[in-house]
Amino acid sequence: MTLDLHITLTYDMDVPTDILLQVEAAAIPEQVIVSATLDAPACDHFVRVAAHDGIGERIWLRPSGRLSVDYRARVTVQRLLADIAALPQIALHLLPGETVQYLFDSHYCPATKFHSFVETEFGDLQGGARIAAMRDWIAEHFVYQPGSSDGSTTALDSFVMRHGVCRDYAHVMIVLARASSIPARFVSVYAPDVTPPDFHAVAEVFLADPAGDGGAWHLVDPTGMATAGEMVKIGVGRDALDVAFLTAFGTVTLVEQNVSVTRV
């Protein structure tokens, strides 16, 4: 599947402000960047640094006045897909070292508070079958409601309120997986059919690799708006705190934001 991306961001600031930007499609084996351009105004600095787990890049900018960013890309997704429900879990002592951090609590994902719930609700299931059941449980019990959460909303808050947006759905999916001793991380993606059009957030879980020995990361979208074969990864992290598309180290005002993702 090939997708065209067009993202525009416009922010105003009164003084020169350090900005950390992460909007570009990640250059990784499961997706080929056919073409890409990023236009931004002249800044005091423009520096690329590796993003979390080496997936994608962040850009340090220091603009003043108005920051206008225009990103265009064509990306072909060539991800190997699997039936999540059929995948076995990886024994904890066999997990690669880099996955272990995704078993623990993080800023928005207090997984240890969910142990009793997952054993009561999903205790008769294991591995991918449990992940599929948790994904379906979230889809059934949550209402997608734009504006119902903010930057302070945790997975526990969302679980209690039973509503939220994609980041909240992803956070709940992550805590349920981690509480089941399955590594889970937050993934920022582009995908068509996201309503309203915007940056999209999903979860990724570490289960058996159907293509060989060991394990692999598998995308899961509890909102049901995107499929793994049509997602372009931007970055990954422990939760949304690690993968914000824009982090300002100062005061900025949003003027305009547009995200367009279309099938070629």
Given for the second form:
There are 4 protein chains.
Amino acid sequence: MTLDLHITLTYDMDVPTDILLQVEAAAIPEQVIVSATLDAPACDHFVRVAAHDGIGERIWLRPSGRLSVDYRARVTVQRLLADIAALPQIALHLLPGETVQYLFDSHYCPATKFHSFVETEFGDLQGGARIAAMRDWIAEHFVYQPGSSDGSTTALDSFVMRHGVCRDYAHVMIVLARASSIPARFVSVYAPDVTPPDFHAVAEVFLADPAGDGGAWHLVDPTGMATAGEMVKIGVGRDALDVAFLTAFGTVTLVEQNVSVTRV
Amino acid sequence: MTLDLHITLTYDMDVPTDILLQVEAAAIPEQVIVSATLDAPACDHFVRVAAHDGIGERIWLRPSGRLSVDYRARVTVQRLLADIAALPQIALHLLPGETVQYLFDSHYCPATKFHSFVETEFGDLQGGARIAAMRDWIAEHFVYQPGSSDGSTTALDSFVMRHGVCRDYAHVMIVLARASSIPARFVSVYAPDVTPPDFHAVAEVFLADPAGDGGAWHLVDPTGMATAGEMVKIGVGRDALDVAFLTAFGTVTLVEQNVSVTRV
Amino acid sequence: MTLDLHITLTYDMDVPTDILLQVEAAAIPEQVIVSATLDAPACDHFVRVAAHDGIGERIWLRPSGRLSVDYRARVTVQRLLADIAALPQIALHLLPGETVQYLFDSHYCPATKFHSFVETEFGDLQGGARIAAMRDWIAEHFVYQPGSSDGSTTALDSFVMRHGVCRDYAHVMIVLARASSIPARFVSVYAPDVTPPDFHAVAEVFLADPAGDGGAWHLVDPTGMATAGEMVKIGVGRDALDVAFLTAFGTVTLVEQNVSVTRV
Amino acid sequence: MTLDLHITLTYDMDVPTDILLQVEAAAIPEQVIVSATLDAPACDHFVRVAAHDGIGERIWLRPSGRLSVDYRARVTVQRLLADIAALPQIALHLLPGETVQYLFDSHYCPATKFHSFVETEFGDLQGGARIAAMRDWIAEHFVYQPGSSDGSTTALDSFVMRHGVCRDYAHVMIVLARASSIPARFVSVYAPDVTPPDFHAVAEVFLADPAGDGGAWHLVDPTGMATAGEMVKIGVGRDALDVAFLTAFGTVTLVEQNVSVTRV
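Write the structure block of the form predicted together with a further copy of the same chain for the protein whose form predicted alone appears above.
Next comes the full complex, and the chain you just saw is listed first.
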């Protein structure tokens, strides 16, 4: 599957301000960047650094006045797809060291509190079958409602409120997985069919690799808007705190933002 | 039903410390204080003030060294009992002014967040029938587990964790009721059969008065440990923040505490 | 001092919705309602109930479609004014029962956490002198910044962030007072010179009554925008949770809101 | 400086339980592990994985009944020491990618809220001079008080309460640094003179490398109990959530724990 991305961002600021931008498709084996251009204003500096877990890059910019970013890319997704429900869980002691952080509580994802709930609700299922049941449980019990959450909303809030946007769905998926001792991380992606068109966020869980005898990360979208074969990864992290598309070290004002993702 | 209460509290403090004590059975029509004695140490002062909503009293003490309180009382409970499930809800605009505060969010009881959940889970029931269903839902989904909560645990936490002690059960009952526009308050009580023996806490909801055409408060214990006919009220409030049996304005150390409640 | 109030509120709603409105000047001895008119739409019901602590009233309405409220009043403020800094503190055991709740933590005002800070910063002052120093400390260290807080902002957040609006200033004043064992409550008021014109919020502390030998409530505005002699009280409560000018039991959309307060 | 470490941990559990242990001195250039032995019970498995940022290791164990761990090591600390106050700040765009996560908010360290405070209090200082002033400010304003915090205490709470233990001091140091755009992380260490003897926690900030033209991490202990030349690093992370010495995936009971650190 090949997707065309076109993202434009415009921000205003009164004084030169350090900006950290993470909007590009990550250059990783599971997706081929066929072509890509990033137009950004001439500014004091333009420096790339590796992003979380080495997946994707962040760019330091220091614009003044107006920041207009235009990013276009064509990306072919070639990740191996699996039937999540059929994947075995990886025993804790066989987890790679870098996945261990994704078992723990994080700011938006206080997973420890969900132990009893997952045991009661999903206790007779293991590994991928449990993940699939959790994904379906969220899809059934939650209402996708733009504007219904904000930067203070945690998975605890969302679990109670039963509504939210993609970040909230992903956070709830993550706490349920971690409370089952399955590593789970937050992934920022581009996908077609996201309504309204925007940056999208999903969960990724670490289960058996169907192609081998180790483990692998598998995308799960409890909103049901995107499928693993049509998502372009931007970056990963423990929760939404780790994966902002723009972080300003000062005061900036959003003027306009557009995200377009189309199948070729 | 007549109950004998015997409560002893011992606290140590290094310097004279203001203490606010609320351990006595409230003198209200629904329960007759047959006899009562409160032994407390001679101290700088001993002043009674009305407690929350005028139900029960608090006592200001200023002991030094050791505070030993011995409270004994015989109380006959004569409240009218009702079949909660059969009671109609009171329309919002017919609620007495003093019950309105019990519709709102309070610190441990962020009821607003539970609107979707109660509509989905209990939307086809009204008034007392809904309350009874909520009480049964809590009883079915929660595990009573001494030590599993602390002073930072809110109804949001408890709802997710699915365990707690009486205060947590009461808080969850309160948020579910308030999210249904039914006034609900926190009640500190004495009751036999509480295990382990201790101060007990339940919820109270405002529904139709079976004896008249207005409304009345009705006790609900989602832990199932106590029944409305066998509870002696100490005080009420919006949540556990309002109803402490002892508040120290300084540093004190608990030495010993015993609560005994027996049927006569 | 006589003030003219003119408040208009317009809200839209899709279905008939229960609304609780608290916008009128409270009828209390310290302020004389010279004249007042409240125009509201014909609707299913219009019922007045006493508000928190019996100060002011709330009105139950159940409009459909559009709610337009027009409130005009002329109010003469005649409260006794005192030099706060000269007022003695009331000993805890001499506090009236109804003030005791204002010593405790409430949702937005976790006062207990501020004990060390107030002892260190204001430990050499007592009573009104301490209150005045706290008011000045807030005025000196905080920046009034519309839009810098929201419904999740507590006094803890504000104390750290050092900016906020009137509700945040009031919350910080309240925690500092309560952490000093001085009862403090939240007061919703009208006052001229509030910029931008809006509902205003201040703190009220319980100290000695300069006119007698008991205690009395005294208004304190740490924003410095209003003075005790020019504030018209609407209602009181433990913090902003208790004193909303409009509470909707359903979904409503703000169309327009204007607050005008002028000296006669 | 050479230190001898001797740590013993004993935990009981009813059923075989997965345990993640991180108690060993990290094998990193700045400290030489002269000798080390780790005695743990024979159990289902014993697997080492890299810890956060690749500093130190975690060990997966699955004991049953009782877990007794005895760790002894001799470690020579040879890190380059610097006068923190003299170190320049690294411009944001010159920060290595892996330090960027340490600029952001994390669960216990909501740094964003501290921007105004740091600008007001430390705005005339930059880089290491600012860090030194912050360290001294904490030391001056906080009281070290064992038992005064728990797992729910954030840097926001600690900043207000003005007391805590080493984790709280480190969290406050971290938020102040990050609010100044200086990367700061949480470090778990062994150090002599810690009273009472225990695992210790400090902050580490990223400033100029006195030995070169790039940047380097520098240890800062706002409790004043340890010095950079005498700390043995165990692990690092964004805050205390990332660096537990023992994580149990089930219920375990602490029986005994001893930490001994002595200068050779």
